[in-house]
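As structure tokens, one chain now follows by itself in the form predicted alone.
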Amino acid sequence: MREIRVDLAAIVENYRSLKALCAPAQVMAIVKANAYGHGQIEVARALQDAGVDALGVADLAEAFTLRLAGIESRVMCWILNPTDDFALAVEQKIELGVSSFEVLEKALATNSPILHIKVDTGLGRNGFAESEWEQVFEALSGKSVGIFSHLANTSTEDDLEQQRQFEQAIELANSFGVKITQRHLSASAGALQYPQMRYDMVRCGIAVYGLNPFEDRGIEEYSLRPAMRVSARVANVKRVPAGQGVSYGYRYVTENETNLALVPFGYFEGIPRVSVGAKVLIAGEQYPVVGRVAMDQFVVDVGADQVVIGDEVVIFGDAAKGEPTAEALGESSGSINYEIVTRIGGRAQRVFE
């Protein structure tokens, strides 16, 4: 009724496109909040078999739960607190961002192996700010780490900025005699957008997916395609006049007689409640979606074609498919394609192919 497919092969090929548009840059993947709701456990271990450089996620958690499932390629975390288990992350080979005085006490103290430090060069959030890096380079004096950051991707000017900060961040800590062993800047924009933006390593996320980092361009240029396609079957259609308003609010009234077909897919399963404007895709037709958003279904209105109970319903897919996208359907609620992804799920199945 509801299936949510996941095409590992296409991961797999978007990071060997990422590999060599980057090279010799190395590229991690990330795998963070679920590998953006495609499977974290499933595509890790598919991105492992290919070779992966390394895997990124968010915390520790999310890190142990990678090598439980016995994922033993390199994994890094960036979201650290001080009372979280060094000792364990030491133990499972951990790379570990810091970004905190009280972190970089814990990791020090517990013989971290591998620290990257996350210096904060214009976005605001994580990192050290730039009138603490002199006291963190100074303590880290003699000592091998890699050196981080995050564009902001506010704009070409704005971008440009923040590297010129890396690069003073990576000269001073060089002044302190800090050894570093991998810079990494750019996440799935920037590696796609700034060549020279690439140092060591890149952290591609969205991209890895194969869906665009962008609101303003394109990425019909890399050959890069999408890993998801959601997809459920009608539950119920009905003829209903002229006038006839559809799901709560009457947001949507009928205009004239007219086919409607119940999908049983709602904001449970990721669909934005607040969405208005979408369209999905049923027997080689795109129809938009009408009314309220609910629960469990949406509605969709047909006009006079003949669909019918147990039709398939693409929600979302690949556009050189003529399918809707994720992207799509992110604009029609005033969102992105990356909080569609990592929102679906619910009661949908989810199929690895």
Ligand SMILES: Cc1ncc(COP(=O)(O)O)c(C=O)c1O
The other form holds:
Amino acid sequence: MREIRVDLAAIVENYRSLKALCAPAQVMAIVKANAYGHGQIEVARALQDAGVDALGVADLAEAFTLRLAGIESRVMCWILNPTDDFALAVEQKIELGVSSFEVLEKALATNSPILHIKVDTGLGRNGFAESEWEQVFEALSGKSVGIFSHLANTSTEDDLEQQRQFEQAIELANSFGVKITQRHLSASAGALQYPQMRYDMVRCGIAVYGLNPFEDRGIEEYSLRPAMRVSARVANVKRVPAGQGVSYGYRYVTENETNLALVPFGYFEGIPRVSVGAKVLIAGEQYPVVGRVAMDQFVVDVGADQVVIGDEVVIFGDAAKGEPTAEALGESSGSINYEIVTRIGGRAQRVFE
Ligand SMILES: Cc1ncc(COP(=O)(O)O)c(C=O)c1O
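Which structure goes with the form predicted together with the ligand, now that we have seen the form predicted alone?
In what comes next, the whole complex appears, and the chain from above leads the way.
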């Protein structure tokens, strides 16, 4: 009735395309948040089999899950808390992204094997503030660590300013005798658009899944294709007169006599409740989602067309195949493809191919 089809071969091919584009930089594939909704273990296994350079997740729980599933690739995580199990992180060979003195103290006390120091170069989120850099590099004098930061993707000018800051942090670390083993700044957007910002490694999430990291341009020039295709089967069809209100609050009222198709995919499955102008594909035609999306279902106005119960409804997939995109669904709700794919789930089953 509801299906999330994940094309693991597409993920591996996208990864290889990114490797080719960014060489000689390494490519860390980001598999946090259930691999952006694509299925963390299955995706990690496929990437490991393809020889992934490293995997990235947000926290230690996600990292341990990978190890428990037998993933032996390099794994790094970067949202840490001083109360985390650093001893287990050492045992499991998890690389740690460090953003605070509290975590640094714990990591050093447990001899964590590989640390990556995160410097805040302007995103204003995680990472040591510039005012703390001297102190942190002094504490690490003579030690080997990675150094990384994350771009805000606000404008080219802002990104370049962050890169200048990143260079300054590297210089400062060098001046304190810190041995920098790996430098990484760019996620998907930076990796694709700024060759000079690839350093020793890039950390790609959304692009590995074949989706667009940009809000103002396409990615047709890169060899990437979406790995997720979400579909459901029509559960009901009815002919209604003009003036029929549709779904809660009657946000849509039919103008003419028309056919309405009911799709059993609701906001529990991750479709935004308000999806203004979203379209789905049924039998080769795109039709609008109308009225409010409910917990279990939404309605499509198919006009005079004959749609029957059991017809496949593609909610999003690959634009190259005429399917609606996660990007468009995101736009229809004031959101982005990242949020759409990571939230997809509910009662829908993942099928891997
Ligand atoms: C530190 C860090 N690096 C890399 C990524 C991957 O970003 P993207 O999916 O835009 O490639 C993320 C994701 O948010 C991140 O937090």
